[in-house]
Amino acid sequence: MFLHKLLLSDFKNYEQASLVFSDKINCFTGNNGVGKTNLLDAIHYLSFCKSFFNPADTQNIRHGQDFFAINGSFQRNGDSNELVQCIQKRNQRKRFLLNKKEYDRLADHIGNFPLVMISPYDRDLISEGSEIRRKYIDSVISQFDKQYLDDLIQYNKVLVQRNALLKTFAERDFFDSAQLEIWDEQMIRLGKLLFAKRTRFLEAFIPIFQHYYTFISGGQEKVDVQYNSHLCSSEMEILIRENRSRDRSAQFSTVGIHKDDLEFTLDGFQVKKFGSQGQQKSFVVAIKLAQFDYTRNIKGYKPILLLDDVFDKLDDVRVQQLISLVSQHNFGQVFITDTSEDRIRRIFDTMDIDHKFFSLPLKD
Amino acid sequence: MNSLPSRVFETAVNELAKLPGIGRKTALRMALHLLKSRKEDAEAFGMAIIRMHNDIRYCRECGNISDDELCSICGSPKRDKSIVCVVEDIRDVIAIENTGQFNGVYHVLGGIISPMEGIGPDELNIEGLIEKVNSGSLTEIILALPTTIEGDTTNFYIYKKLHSSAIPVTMIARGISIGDELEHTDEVTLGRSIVNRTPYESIIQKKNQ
C-alpha cells in the first residue's frame, strides 16, 4: 500500500498543492518554514483522521480561510485505487470519506491505512514522565487490540471511582470495606488482564527494538527496555489488599497498572541520565522502527514510515545506516524532510532505490 | 435573546428551559404556545404538574411510582412476586414493561453505586431487597442495571449482599441485538457474546414455551 497522489486546498501555509509520489523514497527539502513538515502532517491526517501536533483541527486551516481539504490517493497491489478525504470547514465536524463514502465513525477509518511517524517530539518518550511512556504502549497495543482498549478505558473508570471512594471515607470520616471491595475486584481483574497483555507486547516488542539500536548505533551499545510495574513482584490481589491502609491515608489508589513504567536503559545506564543526544535520538528512532515493524507483522503489509528532520543530531554514520535500512526492502515508502537538499541528493544518488525529490516551496 | 419584555415571561421560559433536552429556543417557542392557549389548557396544564408532585407516592414494596400504597405491578394477582428484578429507575421499569416478557415484580433501587456523585450503597434502595430476600418467599433475583463499570460494581456489591442466602442470582443477558447484522457489531460486544454463548438447545426450548 503506498500513496499515490496527494491534493491540498488551504491546509496550513499551502494554498493549493499536488504532488504525485513515489512508491519508495520522497524527500522534502526547504528552508525552516517552508512547509516540510506539513506535508508529512497531510499524511498523517490521512492516516490518523488528526494532525499530529495539533489537536484543533480548525488551526489547520490557512489564515482566514473556510475550510482545509486534503485528498489522498493510495494504491494497494497494483491498480485499485482508494481515495481518502478529509475535510473541516469553521464551526463544522471533521469529514472523512473512503472513496466519497462518508465514515460514521472516524475509529473506523483508523488502522486501514497504518503509518509510522518518526518526529523530534519523540524524545519527549525519554525526557518525559511515565504517563507519555503508558500512553505510547497503550496506543500501540489498541490500535490493533480493541478488547485492550475497553478494558483500559475501563480500568481507569473504576479507578477514578475508587479514588472518589477513598476521598469520601476520608471527607466523612468513616470507612466501609464492603464499599471497596467491590471496586477491588473490578480493579484486580482489569488490571490482571492489562497487565498481561502489556507483558506479552513487551516480549514481542522489545527484541525488534534491541535488533534496530544495535544496527543504527553499529552494534557497539547494548541496549534495553526493563518494564516496571507493580504488578512485576506480587499479585494485583495481594497489593491491593496490603496497600489498603496506604490508600485510605493517602486517599488515593496507590498501586496498579496506572503506575506501571517503561525504563530505557543503555549500557545498563539510564538513557535519560547518561544518553547522549544522538544515542536519545537513535534510542527513539530504534522504538519507533520496532513499531513499524510490529504493525506490519499484524497488518500484513508495510505502514507508510514518515520521517521528520531524523538528521539533527544523528552523527554520518548513524544517518547512513539508517537511511540503508529504511531502504531495505522490508520497508515500504517513506518521506523524508530535510533543510539541505545537498546532503539527502548525496546520500540517495549513491544507493540503488528508487526516490524522488521535492523542492519546497512548490512551484506551479 | 438576552432580554424578554416581560420579567413574568421570561422566567416561565426559564423554568421550561430547565427541564432535560430543551434549549433556550425550544423553552421560549413552548412560553408562547402557552401563553397563547386558552387559560383553561394552560391551568390544567400547571395544575398537572402541581398535583403530580403533590400526589404522586412510590410503591411501598418495589419503590415504582403508584397511584396507591402498592403499584399496580406489585398489587396485581397476576404477577408472580417470587421473582424480583432489580433496576435503575423508574424508566427500566417502564421499558422492561413494554416489552411484556416480565411477569415477575420489580425493585427499583433508585441509581447505581458511584462515588464520584457521591452515590453510595445508602443511598439506594438495597436494604429493601435484603429484606425481601430474608424474608424467604423469592425464587430468583434478577439483575437488569446498566451495562456500565458502575452498573457492573452495583450487581456485585448485591451479589455479595445476598451470596449467603442462596437465591439464585441472574443478569439480563447482554450480546447482539435482534436483526444485527454480526459485521457491524462492535468488537467489544461481538467478543462478549462468543465468551458468553448459550446452549442452542435452551434457546429453542424457550421460543416453543
The other form holds:
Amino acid sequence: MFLHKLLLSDFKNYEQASLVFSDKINCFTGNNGVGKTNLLDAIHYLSFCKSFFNPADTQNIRHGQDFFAINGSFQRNGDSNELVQCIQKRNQRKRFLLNKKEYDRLADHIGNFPLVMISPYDRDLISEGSEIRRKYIDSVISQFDKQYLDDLIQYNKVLVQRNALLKTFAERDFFDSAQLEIWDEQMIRLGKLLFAKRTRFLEAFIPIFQHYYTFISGGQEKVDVQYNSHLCSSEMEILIRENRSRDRSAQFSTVGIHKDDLEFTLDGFQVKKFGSQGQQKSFVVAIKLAQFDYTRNIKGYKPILLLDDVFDKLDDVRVQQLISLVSQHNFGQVFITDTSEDRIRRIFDTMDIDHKFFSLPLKD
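With the form predicted in complex with the partner chain in hand, show me what the form predicted alone looks like.
Below you will find a single chain and nothing else.
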C-alpha cells in the first residue's frame, strides 16, 4: 500500500499544495517552521480521520479561511487508485469520504489505510500519565480489529453513564443498587472482552519490540513492558462488587480497564526515571517499529511509516542504521522529515533504493 498523490487546500500553513510521491522513500527537508510536520499530519488525517497533534479540527484550518480539504490517492495491493477525502468547515461536522462516498461513522474508516507515525511527541508515552499509554494500545489494536473499537466506544459510553449515576446518587443522597447494576453488567461484559484482547496483543507485541530495541541499541540493555491492570489479579465481577462503596464515596468508577497502564523498564529500572534521553528515544522508536511489524503481519500488507524529526539525539551511525532498516524490503512507503538535507542525501547516496526529496517551503 502506498500514497501516490496528496492535495491540500487551506490546511495549516498550506494555501494549496500538490505532491506526487515515490512508493518507497520520501524526504521533506527544510528549516523549522516551514511545514514539514504539517505534511505528515495531513497524511495522518487520511488514515486516522484526525490530526496526530491537534484534536481541535477547526484549528487546523489556515488562518482566515473557512475550511480545509485533504485529498489522498492510494494504491493497495496493485488495485486501482482509491481516493480518500477529509473536509472540515468551520462550525460544521467533519466529512470523510472514500471514493466520494461519505462514511456514516468515522470509526468505519480506521484500519483501511494503516499508518505508523514516529514523532518527538512519542516521548509522552514514557513521561505522561496512563491515559496516553492506554490510548496508544487502543489505537494500534483498533487498526486491525473493528469489533475492539466498537466495544471500546461502548465501554466508554457505559463508563460515562455509570459515573453520572454515581454523582446523582451523591447529590440526591440516595442509592439504588438496581439502577447501578444495569451499567455494571455492561461494564463487566465489555471490560472482560477488552482486557482479553489487550492481553493477547501485548503477549505478541512485546517480543517484537524487544527485538527492535536490541537492533537500535546494539544489544547493550534489556527492556521490558509490564501490563498493569486490575483484571490481572481479580475478576471484573469481584472488582465491581468489592469497590462499590468506594465508588459511591468517590462518585466515579475507581476500578476497571479504564485504569490500565503499561510500565516500561530498562535493565529492571523504570525508563521514565532512569533512562537517558537517548535510551528513551530508542525505546519509543522501537515501540513504533514493533507496531509497524505487528500491523503488517495482521493486515497482510505494509502500513505507511512516517518519521518526523526522529534523528535528533541519535548519532550519525544510528541515523544510518535506522534509515538502512526502514529501507529494507520489510518496510514499504516511508516519509521522513529532517532539517539537514545534506545529511540525508549523503546517506541515500550510498544506498540503492528509490527515493524522492522535497525541499520546503514548496515552490509554486
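Numbering follows the first chain given and starts at 1. Since we're looking at a predicted model, the values are computed, not measured.
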Review point. Are residue 310 and residue 184 in one rigid part when the chain is described as two parts moving between these two forms?
Key: no
